[in-house]
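Shown next as structure tokens: one chain only, the form predicted alone.
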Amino acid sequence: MYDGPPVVVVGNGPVGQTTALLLARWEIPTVVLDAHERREAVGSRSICQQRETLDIWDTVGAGRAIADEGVTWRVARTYYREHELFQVAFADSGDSPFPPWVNIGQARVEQVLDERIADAPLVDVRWGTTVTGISQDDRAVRVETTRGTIETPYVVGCAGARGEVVRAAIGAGFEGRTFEDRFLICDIRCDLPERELERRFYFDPEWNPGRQVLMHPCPDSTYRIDWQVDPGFDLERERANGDLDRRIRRIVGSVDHEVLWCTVYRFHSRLATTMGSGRVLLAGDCAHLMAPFGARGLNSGVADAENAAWRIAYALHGWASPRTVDGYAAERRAAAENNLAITTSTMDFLVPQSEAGRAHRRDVLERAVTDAAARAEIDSGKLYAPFRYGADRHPAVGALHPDHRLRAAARRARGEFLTHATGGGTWVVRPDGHVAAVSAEWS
């Protein structure tokens, strides 16, 4: 059993919480540092939790609670004005106990993960502790904080977009762009006569002409609504003059409603020039920022946490070479590049930055009303799916192993990959569920 100093996790948001809980599952102690004095539950934020993310949380005892409390949805519809253009239906996958998508606010996810941390003696959370500097050599990392210095074998930076200190420790830039277009986001509680449990995306509806609206159902009869708004939008003025109420009533009608939270956002597309060097790794928003259309932010951050945790655990237990940790940066940066390419393409269609781009979007949407082929050109957000780590030796290599119950042919010992013999060959599965190799000769 590992008996060395704890791993340091910088940032106690959901990615940092997941990292610490996964390391604890591997019997690795952690110290979680966060500059905030306490947890602050603010708005819905990242609401769409994907099946494989729930699977990861389930390994630390949180997936079932999050799934049961959240709202399950299986259909995503896209509209242009009054016309429904198409819908995407998400099917169940194999023997997974979880649905394709569950909507639940980030604040509630954090509460559930906090409950698991409270029961995890290997996780030491230190609020009100600001990291002021990080340095490393080939033996350890020294983390300077406002409450002293910590020496640790590894640091996982989950400090969000403002994690400059962690990025600076590995010389990582944070390159990309900011979209100047603005979006109003509101959490609204109301009882609609026919509560549709599905995602709806509207191009150019009559109640937001020339712009977009996205609507998601959430628990407790609440809805998350995102409006694209004009560059001069003033939320406080809109509250004061009644325009916010009128904006909401164009969607919910005359039913009583309560506004729980509102904010105005600009979206970013940024990626750290490296996601890891030596003993310091970056995860979640500390490593990549992306527009939310497609739910690729938190879901990919949780996948970062899982990749980092098993690699660090295997290195510290001596089950694998420390070089195993080096593979994190290449794999997860490739995943981030893929996610950013997809979300940036979505934003370029949603909020084109040139008159030619706007004319193209109008043309595509107009044609799509009667031409099914044109609908393939519409990008209202390609929803997250786990990244397949590039490998061309076999169609399955690099992908997640399919969900099904493993029988006697499967085995796993501490420090070993899982092997699963089937009629199609033997599959070697990594601790994070990705297929490392497939060989018919081994079966």
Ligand SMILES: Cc1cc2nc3c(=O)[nH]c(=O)nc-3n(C[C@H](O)[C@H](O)[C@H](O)COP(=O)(O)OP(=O)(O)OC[C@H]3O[C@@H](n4cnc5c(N)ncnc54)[C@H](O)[C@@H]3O)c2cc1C
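So that the term is clear: the rigid core is the largest set of C-alpha atoms that superpose within 1.5 Å between two forms. Computed from a predicted structure; not experimentally measured. Numbering follows the first chain given and starts at 1. What changes on going to the form predicted together with the named molecule:
If you fit the rigid core between these two forms, you'll see the Cα of Val259 move by less than 2 angstroms. With a cut-off of 2 Å and the rigid core superposed, Ala359 has a Cα displacement that falls short of the cut-off between these two forms. The two forms, fitted on the rigid core, differ between these two forms by 2 Å or more at the CA of Arg74.
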Contents of the next structure:
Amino acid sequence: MYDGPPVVVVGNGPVGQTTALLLARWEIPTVVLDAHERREAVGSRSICQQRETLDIWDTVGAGRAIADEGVTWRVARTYYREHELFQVAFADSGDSPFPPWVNIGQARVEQVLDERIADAPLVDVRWGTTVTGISQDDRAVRVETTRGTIETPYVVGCAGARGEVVRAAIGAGFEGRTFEDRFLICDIRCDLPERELERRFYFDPEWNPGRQVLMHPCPDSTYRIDWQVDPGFDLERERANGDLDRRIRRIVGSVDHEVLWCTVYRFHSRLATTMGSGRVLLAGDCAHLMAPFGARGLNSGVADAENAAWRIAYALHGWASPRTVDGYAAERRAAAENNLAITTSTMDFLVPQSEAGRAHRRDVLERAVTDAAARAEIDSGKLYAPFRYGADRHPAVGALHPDHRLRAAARRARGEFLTHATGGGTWVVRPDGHVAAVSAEWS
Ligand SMILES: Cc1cc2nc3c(=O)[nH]c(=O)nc-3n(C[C@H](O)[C@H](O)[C@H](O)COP(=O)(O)OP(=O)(O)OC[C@H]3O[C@@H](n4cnc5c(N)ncnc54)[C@H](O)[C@@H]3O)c2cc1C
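Following the display of the form predicted alone, present the structure of the form predicted together with the named molecule.
And the full complex, kicking off with our chain again.
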């Protein structure tokens, strides 16, 4: 049992919460520092939580509650002007007890994770504590805060987009760009007469010409609507003059609705030049910012948390060399690069930045009205999938182990990787479920 000082997690957002809970599961204590005075439930923000993320939350006792409360849409419809171009039905496949994803707002996810943290004596949350400086040597990290200094073996920086203090500690730049295009997001509650569990994507509807609108069903008769808006859009003016109400009614019709949350945002595409150095790691939005289409921000942040937690736990328990922690930065930065490449190509289609791009978007959408082949060129977001680490001759190595009920042969001692003997070979599975190796007879 590890009896040294706690690991410091900077930031009590969903990535920091997940990191602390996962470390507690490995019997590693944490101190979680957050500059805010308390949790503030701010709108839906990240709404689409993928199965692999639910699996990770399940290991800390939160996955079932989030999955049960969430809504799974099974049909995605795509429209261009007045035409419905196509619909995609998603079948649930695999052995997982969880659906492929659920829609549920980030504020509620944070609440569920807070409940788990309240039951975790190894997690010490300190609100109202701002980290002002971080320095490290071979032995430890010193974390300067507005409430004193903490010495710790490792820091996981989950401080979000504004986590400059953590990035600076490892000399990480935050390269990329912030786009000028603006989106209006609203959470509304309303009882639609025939509430269907569908995601709807409208390109250039006559009520938002030249731009797109996306609507997602969420729990408790709520809907999340995203409009791309013009550069001069003024939310307060729209609220005051009734345009916001008219905008919503064009989608939901005359039924009563309640606006729960509304904000305007611009999207970013940024990646830390390194995601870890020595004893300080970056995770979540502190390391990467991506456009929300495809739901890759929080989902990939939770995967960062899992990768960081098992590596730190193995190093601190002495089950593996401290160099195990070094593997984090390369693996998770490669994953972030991949996610950013995918979200960037989605945004290039949705919100083209050049005249040629705008012409391409128009051309594809026009052709898609009559030509089924053109529909494959429409990119309205590619849903998150777990990253495969590294390249190996065997296609499973580095990938997340497929859903599978592991039987007695798969037991392991503490600190060992799980081995899964099947048929002609043996799979060695890492603590995060990724395949470390497959024996020769298998391949
Ligand atoms: C308006 C909006 C809409 C969004 N919509 C979507 C969406 O549709 N889909 C999607 O996938 N994602 C969306 N996101 C992004 C999603 O919210 C983030 O990916 C997610 O919050 C990342 O979680 P995190 O824990 O990494 O960081 P955060 O949630 O940002 O948490 C960081 C925490 O660190 C704390 N902190 C920062 N600096 C310090 C310091 N120096 N000392 C102590 N504490 C500090 C902060 O107080 C904060 O609590 C949206 C975000 C916004 C703002």
